[in-house]
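In the form predicted alone, a lone chain appears below as structure tokens.
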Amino acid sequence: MIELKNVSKFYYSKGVIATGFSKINVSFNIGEFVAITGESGSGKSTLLNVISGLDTYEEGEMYVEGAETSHYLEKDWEVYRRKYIGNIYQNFNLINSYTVYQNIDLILSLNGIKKKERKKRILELLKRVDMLKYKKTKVSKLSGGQKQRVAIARALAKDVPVIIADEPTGNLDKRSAESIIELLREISKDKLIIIVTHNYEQVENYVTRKITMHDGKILEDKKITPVKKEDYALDKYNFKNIGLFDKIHLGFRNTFNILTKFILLLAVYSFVVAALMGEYSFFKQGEYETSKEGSNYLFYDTDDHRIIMNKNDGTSFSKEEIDNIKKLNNIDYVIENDLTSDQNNEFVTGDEKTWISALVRSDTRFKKDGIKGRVPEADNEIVIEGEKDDYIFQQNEDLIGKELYLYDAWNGGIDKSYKYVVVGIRYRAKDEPYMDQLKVYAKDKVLDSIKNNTHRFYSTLTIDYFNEIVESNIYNMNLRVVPNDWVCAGCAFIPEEDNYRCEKDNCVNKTINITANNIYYTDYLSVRVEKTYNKKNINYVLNLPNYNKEEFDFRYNNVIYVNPYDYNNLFNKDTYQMSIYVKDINKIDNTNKVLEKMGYNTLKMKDTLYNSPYSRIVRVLKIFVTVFLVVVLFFISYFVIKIILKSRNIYFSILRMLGASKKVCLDLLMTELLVVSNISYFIFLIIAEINRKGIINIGFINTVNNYFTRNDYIILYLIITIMSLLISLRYSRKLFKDSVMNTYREEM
């Protein structure tokens, strides 16, 4: 069955060559019980190592099933030691950590028996080696002798044509060896077995051959009791690759078996997450904080928690709908009409010495900290916010109690319809976002004035200006349309020197059709000429207020005036547009993706910012130090945890030594490094939870928790993930990188 031709096993050491054996030429049949004796240093365990397939062999041939071997690469070694060998080692190389039933449980579940036939095989071997008693003990705990008892039925468990042994009896009494030789002679009958014993008086009854060495070659070559030659079926030891399921229950028991190697291993993979979810958490408020310094010169409200909707077919939004929506996750509140919120807004006294550009915002959303005055009460009364050193507050000292008008660009001067008197004024807190622009604070009904004059800010008036079409917007405004409490109901009030337009210079009863037009409706307005004026007669047709004949020309002669009830129609519109702000930025992209389900479209404002280039070059060095850090990161823990788990080399040089491929050794590995990379992970997501409600507060965590999304999340699991792999790979590269043997010596 195997044979050596010329065989000879040198060993290389600082430039020194060492003889194992020489020239050996033997071959060995299944049947066999052989012996191989002589002196310490003689070559006896060399061979043993050659033959098992723990060692290789640098001249010669040897052949198994009449196979060269010469050619072999460490994987088929592999197959041939699950195929073919059992060993008994002098020093036992059982598993420390392991009990007695563990250490034949993990033969048997290399080769792939399963659970309730290793369960049978293993208590039948235990009670033949006398051992079943101490099953449940760690092997640590054993006698020499015990220890030599498992090693054997380990041995035995392994189905395999032939067991070799090296002092089998050596730690054991003169009773429990005599037992042992007469078990392993009996199995010899259709095994080979090899064993090396300085002791050959001990199996002389026993053996069939007996080989003595001495100074690496063979001097004796004895058959004591003729075998006869039999066909074995050596085709009966087929072997099965582990299953998966002991494959994780193995490197799950290898995870906590050794409790030191588990907590430092911990220790440094809890020290890699919370680095890792540190900086990056760091790293994402730099960039959240980076995004609201951008600038959007459409809009003056850049708060990165706002999402601006309207509907795919352009109505307007019902109340059934709105209410519908602040109903939904996530929502703070709700900005209806929010063209206000991107319209600023010029406030003047009487007499126009105080003036005030603001944006208005509803006062359910004033902060009501910090305020010098109160806060609106009556329909009409205002708060003003902003930066402490602003002018304005410089140089009015006295704004509390000031009435305001809204000056009104359409109108060409200031609307004295509706008057705002301020009651309080507060000023931005150090902890608070910069202010750039003031902000008024007002009841609804403020709000609802001021968005007529934003619809009409947004859109163009088409007038037909007796059969010739004149535009008027924001920026031409030589026909203006205004309203005026002097001006009946569907009618309107033009300059007298229009007249040239109509048929005899007289254009009163004679239409004109207005259709105001934006991004969002077109409507429709026709009235009737009741009335021309001049400049000695305007103040008496319209009582304008204030009026100066001086500036009639520019201020009053391009002016169609009509009934403030008509001209509102024109404006005082339902809502086409809003903007809704969440409560969490880090589910803004959920809450859009709900909105666009349910049929509108929707832009985030964050989305729309723009940064400066030297803001684009502070991210991409943001994201080099994160790669960085991660590379350091992966070569420290790998250091680390190199040291940590040097231990565990003697451990997986064992289990090859048993049979087990590179590959089972690996995912062995990276099933124990990613078991605690997931405890260190998932133990710091329940510490941010804790802390997220408050019972523990800690700063980092804090940030992590507030700019840390589900997708963040995943990615800082994938990076762990994928550095515990690459651990395993490079480690594991470096401890299998040579022989079975040559990396048990380097341990031992």
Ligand code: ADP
Given for the second form:
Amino acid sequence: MIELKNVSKFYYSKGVIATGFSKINVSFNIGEFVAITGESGSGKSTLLNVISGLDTYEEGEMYVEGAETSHYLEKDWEVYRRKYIGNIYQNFNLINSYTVYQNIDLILSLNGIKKKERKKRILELLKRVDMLKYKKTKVSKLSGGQKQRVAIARALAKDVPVIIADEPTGNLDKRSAESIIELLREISKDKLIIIVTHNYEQVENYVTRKITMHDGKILEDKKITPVKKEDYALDKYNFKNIGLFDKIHLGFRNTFNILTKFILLLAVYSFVVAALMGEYSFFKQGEYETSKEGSNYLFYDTDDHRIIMNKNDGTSFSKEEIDNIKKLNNIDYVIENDLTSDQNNEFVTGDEKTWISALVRSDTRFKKDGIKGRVPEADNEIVIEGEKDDYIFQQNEDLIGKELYLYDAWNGGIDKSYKYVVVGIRYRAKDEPYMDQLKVYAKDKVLDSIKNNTHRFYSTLTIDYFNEIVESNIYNMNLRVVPNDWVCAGCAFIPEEDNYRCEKDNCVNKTINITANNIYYTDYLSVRVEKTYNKKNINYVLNLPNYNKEEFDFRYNNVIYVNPYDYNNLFNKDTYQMSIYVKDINKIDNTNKVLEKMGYNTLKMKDTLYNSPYSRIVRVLKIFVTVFLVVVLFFISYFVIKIILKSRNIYFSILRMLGASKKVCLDLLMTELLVVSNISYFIFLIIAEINRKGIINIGFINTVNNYFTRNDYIILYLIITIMSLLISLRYSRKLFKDSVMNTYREEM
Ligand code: ADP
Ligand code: MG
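Now show the form predicted together with the named molecule, given that the preceding structure was the form predicted alone.
Every component of the complex follows; first up is the chain already shown.
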């Protein structure tokens, strides 16, 4: 069955060559019970290891059932071991953290045997070695004799033809030793048993052959009793590979089976997960902050949550459309007339002593913390927000309660048609944006009234007389249009000195056409000139309050006074452009897509911001540092995990001795690491959720919660998973770099 011809085994260690045995010629057959004796160092163990396929040989040829083996690769030896060899060792080589049952289950699982069949077999075997009542006991708790019984049961578990036992009784007391030998004899009938022993008397009654070794050579090979040659039918045993489910099951068992190892691994992984999450979220926070930075020359309100939108066809938004937009997901609020967001407005007291230049914001966006006074309730109530040391607050201790008007350069000064009352002030915190900008928070009604001014402010007026066309805008303010109650509807009062602009130098009763044109719309107003005015009669004609002759030229002259109704028709328009503000900045792209699909033109405020080249360099550096830190983290954790896994070397060596392939070992380790990494990952998710609920408050987890999108969670999950895979791969590659025996020896 097994035949060695001139086989030699040499050991190379540190440049020294030692002979394990040399030029051995021997053959073994089924049915034999062979005892090998000889003094220590004579090469007995070496011979057994070579026969077992646990170690390689350098010279000669070993035949298995007539076939050469010198060309065998590690894979072939694995198959050989699985098919032919059951080993019993002096030091048992059981998995100490497994129970008796699990130890035998392991080898049967590795050979792809179904659970039900395994159970039947294990119970049979345990009964045979008289260990049934210990089946649930951990191996580490057994005595030496009991351990060796389990080892024998394991060697018998798969029905192999060859049992090789290297001093199986060496660590046992006399009585245990006897019962072990008796057990080996019982099983020897249809097998080849090769046993190395120091104590030949113990076995002499049973053996069929005695081999004595000396100095790496066979000194004597003596047949004691004749053996009838038996053929061993190898194919009666069907070799399969371990199934996926059993592999996962084993992987799970290994994960939890040594508690300290599990806790250590979990601690390392939790550290890795937390560190990765922390580092990555700080990076994301930085990215986010940079994306918010920068400026542009068009908009004051550079809030990155803002999307500006208008309609493709240039018409205004209907109420229904606005309502539909408000109903979308992720919409925090809508500012219908968003020009107010980007335009400073002047507020002034009636005595013109206090001036406030501020952006006007919807009170829905007001941060209430730290407010003095109260929030706006009535439509004309406002609060003012700014830097604490702003001139306005320094000079006006009694700001609350003050009545303010809009100052309107176009409209000839203070617009007394609407009165605002300050009901609260708030000092901005240092870390809030727009530090030097005052803001007025007001009800939407106020915003609406300001909208008219805005429309007019940005309009170019074209006034068509008969003789002349005059253009007027903020850059070139030739003529203004101002509402006045004393002018009849469809009428206009114009300066007397403008008569020359009409036919025959007389405009009265002639029609003039006024066109207002801005980025949103163009509209027309036709009015008949009812009267002309001059410095002397203006107050009589138009009944101006607080009229002061001195101011006629710059304030009251060069104005076409029209009826407020006509004026409103020209400037009080619907919403042509509006801004929506999203709730979740991470979903702004989605929201934007939805709006585009609805047919609107959109502009994300984020995209209008301009960053300096300097900040782009900083960004590249940040990416570099983050990647560097992740790589460093990876290696630190790799080395720590490697140290922890060192304690697993014995386990995987034993697995290899039992015939497990590299792939099986890799898969088992991978399962183990994946289970731990998943647990740490989900522990983190749970902690993050608890943090989100406010039960605990951990700073960096807040950052994670704020800046992580679903994709980030997936990316980090993949990084951690890939890390586990790489570690498993590296570990198993190292484990299988050498022969089983060399790997095993290193661990002993
Ligand atoms: P035995 O089992 O009969 O006591 P061994 O097979 O263990 O003897 O050893 C045979 C010879 O090989 C001895 O001279 C021993 O020193 C040498 N040897 C055994 N294992 C190694 C090894 N791993 N490296 C170097 N030499 C070894
Ligand atoms: Mg030995």
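Whichever C-alpha set is largest while still superposing within 1.5 Å between the two forms counts as the rigid core. These numbers were taken from a predicted model, which means no experiment stands behind them. Numbering follows the first chain given and starts at 1.
After superposition on the rigid core, displacement of the C-alpha of residue 463 between the two forms amounts to 2 Å or more. After superposition on the rigid core, the Cα of residue 136 moves by less than 2 Å between the two forms.
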